[in-house]
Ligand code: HEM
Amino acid sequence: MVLDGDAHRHRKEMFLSLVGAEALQRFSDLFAEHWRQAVLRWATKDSVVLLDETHRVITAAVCEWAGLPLAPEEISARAVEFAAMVAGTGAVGPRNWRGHLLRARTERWARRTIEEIRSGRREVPLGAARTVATHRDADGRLLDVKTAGVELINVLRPTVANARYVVFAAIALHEHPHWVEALRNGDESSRQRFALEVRRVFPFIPFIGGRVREPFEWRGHAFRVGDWALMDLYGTNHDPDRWQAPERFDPDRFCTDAIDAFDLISHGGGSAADGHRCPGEGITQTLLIAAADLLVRSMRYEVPPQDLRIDLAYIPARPRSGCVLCNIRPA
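Let me have that sequence as a structure, single chain, the form predicted on its own.
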């Protein structure tokens, strides 16, 4: 079910309540902790596929952040489920079918978790799981168990999807190695700019859809109430009328360029509170800042020859090789 109007805004307030500054810092700390543990494992292997490994790291971090820490043997299984759901987003055929199949398993886990929290059989700290389980819609009623389970997944799955952005950050460092030293010797603002530019340059979901609420005309086309319209995320982030040399990777453009809610729109346009913008944007930016720091400070590695091309027709986008790293050692 797709919510709209006041019901949509009320539900969105629940998600926005989860991403305050303190909560984001805690997520960043947990991500860094699980990443450093993973680096020790990676150092014992000849090579790793960074996309697959980052799915596991984020799954462990976000579930613990939500109040649902996973046993070591659970992490890989949940990561596979979330990754399949993400991969099936823009697909038809087997990739989509696999995503739906594994989603059913995750939904059973999420519903069981909601029931356990509500019955008192499972005590969880204040966080996403408890917030979703106890959330009441505008009519004052608890969400039904099925809906609450879906909304819990809607916190966890998109966060795990950020593994692609982490891989894009690694590719950016590989293709622009002077940024390794710049980040290693830089401050928080340099990592902030780097994260923004990764989100601007690299593709993820190329567009998002929305329904017309009020009729309007744009470039000679009349949009009627109820029409579906697509927002071109990738094209807007590479618009030469807005960005100087848009194909150039240049984090320092954010030193001088003031951006508004309709310039950098990798997570939609407008404000998160009342516009078509994802409430999880803060999580993505926080995670990318942490990942940039971890890639240059917590480990040393090599990038062997491989196919790092990114097919824009593959939704959500990913490098063909998944980004293989080798000769990993802790730093």
The other form holds:
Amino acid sequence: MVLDGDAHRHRKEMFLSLVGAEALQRFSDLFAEHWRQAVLRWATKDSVVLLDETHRVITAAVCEWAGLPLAPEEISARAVEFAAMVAGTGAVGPRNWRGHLLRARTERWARRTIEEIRSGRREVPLGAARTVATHRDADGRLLDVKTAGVELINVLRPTVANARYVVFAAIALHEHPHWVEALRNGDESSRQRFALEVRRVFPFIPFIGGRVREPFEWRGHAFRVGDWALMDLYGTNHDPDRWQAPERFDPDRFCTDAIDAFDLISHGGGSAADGHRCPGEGITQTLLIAAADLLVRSMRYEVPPQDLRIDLAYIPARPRSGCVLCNIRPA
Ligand code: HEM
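Next block: the form predicted in complex with ligand HEM, after the form predicted on its own:
Shown next: the complete complex, the earlier chain at its head.
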């Protein structure tokens, strides 16, 4: 859905109202709680694929956070649906069809949930599900059930997509093991820097497309209204004119390098409130900070030989192996 003007601002306010500091703290706590439970399960297995497992952990956490806690036997099925939708985002062919197929199932669940909340058959605490179910559009009308269901999924699905960032954090720790100790002994600001650098260095959506709304010229190229343009998010985060040694993973660069709204643009550029920048950025940053802590403190594990290469042509990007961990012990 691409909106502009009042309708866009109004919809954006709804998303941003969900991610205030208190809500993010609660999300972080729930993520940690579900992660710690999962570690006990992982410890009974020879190995786990971290990407798949993190999809489950985040699904359980975000649904509970939204006011829709899942029964344990429901978590895997919902996680598989969200993961398939995420994988289908940038795909053509079977990966995309599977995403669509499973999306239809999730949309039925979301519509049913909206109807139950509205009719009073389901009581939900304050949170994303209630906010979306009772949200009125810029003209004061309740969203139709289908749109409200899609908006609910628009909160849950991209949050589950953050499993990729958790896996990127695990790869960063594997490739730069001195950061394990640095995070174990570090404070909140070291986790903040680590999270920012994971978001800068690793690709998620390498680029996005959009239409030009106001004509402008850039490096001799004229962009006219209506032209399609591609924004190179990954390239901008690795621009050697902006970042010193851009290929180096160095969270401490943020000790001295102050960033503005157009520097680190994996979630878009500019302001979230006034432009199209992602309203979910706080969720990603919060989750990565929690994951940085949990990966080094909640468990010990080994990373067996595997193909951790990340293909930039696969959108959203992920390591080929999904990041296998073995010999997991709770710490
Ligand atoms: C995996 C982490 C995520 C990444 C990498 C990401 C990335 C992006 C990007 C690049 C945009 C376009 C920004 C632009 O056009 O300037 C965007 C827009 C958006 N994202 Fe995210 N996002 C993520 C998570 C989330 C989450 C958790 C939510 C929901 C809470 C969310 C909801 C949205 C919405 C509603 C928009 C449209 C904003 C607008 O048009 O004003 N995203 N996201």
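Small disclaimer: the values here were computed from a predicted structure and weren't measured. Here the rigid core means the biggest group of C-alpha atoms that line up within 1.5 Å when the two forms are laid on top of each other. Numbering follows the first chain given and starts at 1.
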Flag for G210, CA shift 2 Å or larger between the two forms after aligning core
yes
